[in-house]
Amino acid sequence: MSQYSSAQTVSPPPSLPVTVITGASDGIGAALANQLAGRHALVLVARRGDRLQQLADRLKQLGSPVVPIVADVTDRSQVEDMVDTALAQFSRLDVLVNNVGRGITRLPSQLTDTDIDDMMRVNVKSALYGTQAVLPHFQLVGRGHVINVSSMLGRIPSVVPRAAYSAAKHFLNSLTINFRDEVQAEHPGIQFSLVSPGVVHTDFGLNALHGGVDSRVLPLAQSADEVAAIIAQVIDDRRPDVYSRQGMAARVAAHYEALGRDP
């Protein structure tokens, strides 16, 4: 069950969005959320309750209203146990941020069973669940968004010991655009978007399955600040497809054509 810091409803301004972010103790959506602090309600989502109500008690302090719900987002129940959660202290939910995800160091050949369940279970699953969990809530108001953190790698599958990492999120951002597809049929007010960042400081390739370089120390890395400011814009903008960084979008675009030139 998920657990939350109050039985008490906590009602924002009725003109103030409700956002849900997962992974909200540390990096991007720690980030994140301080930069939605004071425009949105929050409902910040993860499995370190210490860090996660250290990050909760500071934004209140500075008028924003907070949930946090340490929860497991691998879990189906504890995910709908959290849209239950925000939607009795808020009485609505406008956005979701998909941002839990884990990476990997393991070669292709090597790869066993648990390797690739542990990838699809982290970065597909978890968004999925999410998605399904406010997807009739979105539908009875007739708007919502869903932001889906991918990766870059999920565009060009560049890093071979990431290999399983690649797929899941080419899988995550496949199964997004049929949400879209098949959501705004009927609900055109309903965005689901894909954010695609590169490397990142951050703990993530420290955490990453079998152990990995610390993203800190490769080139070219963004701050979880950076990241957190082109999502905070898509939220507003609700742009489908967006990358983290400019030139990113043409890079993709160049690898496929040299994929796919005749001989």
Ligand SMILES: NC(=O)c1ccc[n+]([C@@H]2O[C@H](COP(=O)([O-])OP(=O)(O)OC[C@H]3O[C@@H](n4cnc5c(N)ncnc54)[C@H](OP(=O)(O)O)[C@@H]3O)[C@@H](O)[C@H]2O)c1
Second form
Amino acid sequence: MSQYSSAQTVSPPPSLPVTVITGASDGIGAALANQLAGRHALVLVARRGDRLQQLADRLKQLGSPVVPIVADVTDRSQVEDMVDTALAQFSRLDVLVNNVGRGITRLPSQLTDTDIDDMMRVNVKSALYGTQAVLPHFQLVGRGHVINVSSMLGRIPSVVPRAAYSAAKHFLNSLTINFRDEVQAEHPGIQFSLVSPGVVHTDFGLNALHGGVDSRVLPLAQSADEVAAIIAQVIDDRRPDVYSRQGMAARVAAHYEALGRDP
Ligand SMILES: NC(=O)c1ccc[n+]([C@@H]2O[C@H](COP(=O)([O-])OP(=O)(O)OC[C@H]3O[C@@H](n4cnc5c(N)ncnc54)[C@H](OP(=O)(O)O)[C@@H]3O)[C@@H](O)[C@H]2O)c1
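Other form of same protein, the form predicted together with the named molecule, not the form predicted alone:
Next comes the full complex, this chain leading.
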């Protein structure tokens, strides 16, 4: 049996799109929920119910029907229950933002099986479970949008102690692209997008497995609001692959071009 709780039934106007955001109690997910308030019915998911409830209460006052769900998205049954609850409450589901993720601070030579398993569970399996759970509904209605929050480190493994996190985000990127290829062959109205931020001003660094530097003290950290605005834009324009800042795509291209140069 899964352990989750949800608020009482709410009935949004049928015209309001329903968006599920995982990792909505803090950081980028909470910022995104704030930005969608009034325009989307929201299903907010995380493990800390008190924070979710506070956010839900505030967003309801801004005109958004909100259902907070306490769930651990590394548990497949809890993710399936999350989707069932969203559909039961709103009778529609338009967007899933797989935003949960976690870093790690450990050199590649020191990585354990447990480290790798944790990175895969939080950064890859959570998104896989969510995507597989919403897919039957999206296929039934012929439309839907999965947005996976990746990272610049999912494109360039440039921070050595984040090796296992980079690898997990590379995995997530491949999975997203191949989901798109598979599903759009029959259902072109279902989109899969990747959003890749650089460093963001959140608790991400402090929450990393084995601790680490606070992301907020790193140079050029973007605000969570800025990244949330990019994700909100992707919900509207359905672009498949987006970075959180101008110039990042060019940096990735330049990185691989330099690697491929003849000595
Ligand atoms: N911040 C950065 O520098 C940065 C850079 C590039 C990419 N990203 C990516 O951006 C996304 C969001 O990161 P963030 O900076 O907002 O991180 P954050 O501040 O650490 O927030 C993480 C959120 O995920 C929730 N969460 C964590 N594990 C969970 C689980 N097992 N089940 C359910 N909820 C869980 C946390 O809430 P609870 O503790 O209440 O569950 C929290 O709401 C991640 O995918 C991350 O990899 C971040």
